[in-house]
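Just the one chain here, the form predicted on its own, laid out as structure tokens.
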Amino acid sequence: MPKLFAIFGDPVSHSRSPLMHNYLFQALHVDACYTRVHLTDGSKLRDTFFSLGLSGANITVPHKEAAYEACDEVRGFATTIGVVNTIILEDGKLIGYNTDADGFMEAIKPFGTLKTVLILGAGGTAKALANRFLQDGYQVNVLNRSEERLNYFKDLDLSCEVPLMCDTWKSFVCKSYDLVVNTTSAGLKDDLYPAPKTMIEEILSHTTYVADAIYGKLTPFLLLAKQKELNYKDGADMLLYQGVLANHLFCEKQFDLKTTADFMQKSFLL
């Protein structure tokens, strides 16, 4: 019986995993289907997990969290944040990864040495990017909406040696920055912006790097950062990237990153 992978997010018909998985599955011969599963409560994710038999999941907005949660065991970077994008079924148990940061770092290679980052959100992939950042030594700053979602990263400042700053709308003072990444879901099935226009505005007239999680679409942010000629990247390389690790994680490690790599790549292509 071929094994079953899926994705789990609110929205989710817009995914391009489903692609990215099936294209190499067919090309490699493995014995395989990826598919979809619009979740609307992340609380269900371990039972539905479960219900559709499945051998492995990629979790996106908004459960990351919760998949960190269904998990009975978590390995790797997604020990340190929190926070599950991966879960591979191992003797009956869920285990959890994150391949999300990794992902990313790979996607932004390009844009070369960076040393300051504005993170715009406070959820799953903020969390794991600004983990991640920090690790490799760069300066942090974090902007969301709201004070309650910032506590992580506060807290996450008084553990590290770099310095990591936390701003509502209310508190950001703009400074220069090397990125700016968007990690909310603003503009995903929307024309909103992850902050007001024109507090977006002003940021994206101190960078000199631009990124969106979302991918598949020019989201108003990145029309602005295209808008005042900046260098930009949606999330299609972090999608790509974080789906290879994924995959080859599914598939047992059966085939090397590159030759992950170099099918998923020519999935885009369809």
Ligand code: NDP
Contents of the next structure:
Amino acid sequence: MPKLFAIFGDPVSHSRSPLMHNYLFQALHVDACYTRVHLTDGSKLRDTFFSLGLSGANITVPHKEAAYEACDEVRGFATTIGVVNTIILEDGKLIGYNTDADGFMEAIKPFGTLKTVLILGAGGTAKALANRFLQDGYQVNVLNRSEERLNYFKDLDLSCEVPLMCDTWKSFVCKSYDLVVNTTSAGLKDDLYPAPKTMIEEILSHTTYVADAIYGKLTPFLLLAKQKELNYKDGADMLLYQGVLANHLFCEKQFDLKTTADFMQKSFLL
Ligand code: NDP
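Having seen the form predicted on its own, could you now give me the structure of the form predicted in complex with this ligand?
Zooming out: every chain and molecule, the one shown earlier first.
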């Protein structure tokens, strides 16, 4: 009986994860299949996982925090951040992991050494990246549309050596950054900027590198970065590397990371 894996999200039709995982399964003769599940209510994740008979799953916007709640046990970096993007079924239990932060760090390696980063957004992806940046000694700034989600980052501030600045659009004062990364879903299924356009223009005038977690399209944010001739990248490499790490778990570490990455990358050419 083939193993079944899925990605849960809302929206989820844009996701390239099925293509990446299925390409590897087919190429390396793994008896498994990966599909999409459009899930609007995150509290139904656990029941849906079991009713579909899944062996594992990825979770995307906006259910990563709900996925943490759905798990019986959470391991590794996901325990620090309370955000799960990968679930494995182990002895009838749901085990949660987070591969987003490691995936993103791998993706920005070509940018070289960075010290200051501005994260746009304060959702699950922002939490993962902020924690990883802080662990690695970066100076972290978080800018979010609304106040509520910033509370998590304010609490983080108490436990880290380098001060973490977090602002809403109202309180934000632009500084200089090595990297600005958009982790909001603005631009995913609309043509919005992650903050008012004038603010984004100012930010882009004060940064060296620009990244967007969104992939498969040039968001208005990245288009502006391109027009300003900044060094930018979309979320495709982050997608690839978080997927490589997730697949490594799905396949019980049967293939090394380089082999997994090579095959998954080939699916981008389809
Ligand atoms: P969440 O739902 O957890 O967080 C969304 C964030 O976006 C919130 O901070 C929210 O602000 C903000 N936001 C939403 N709409 C707007 C808007 N119109 N203007 C400004 N801010 C807005 O999402 P995730 O963190 O899970 O995912 C965020 C994005 O990252 C998605 O587009 C997802 O596809 C992408 N992603 C890509 C990955 C990859 O592999 N390339 C991996 C992970 C995520 P507020 O608090 O005010 O509501």
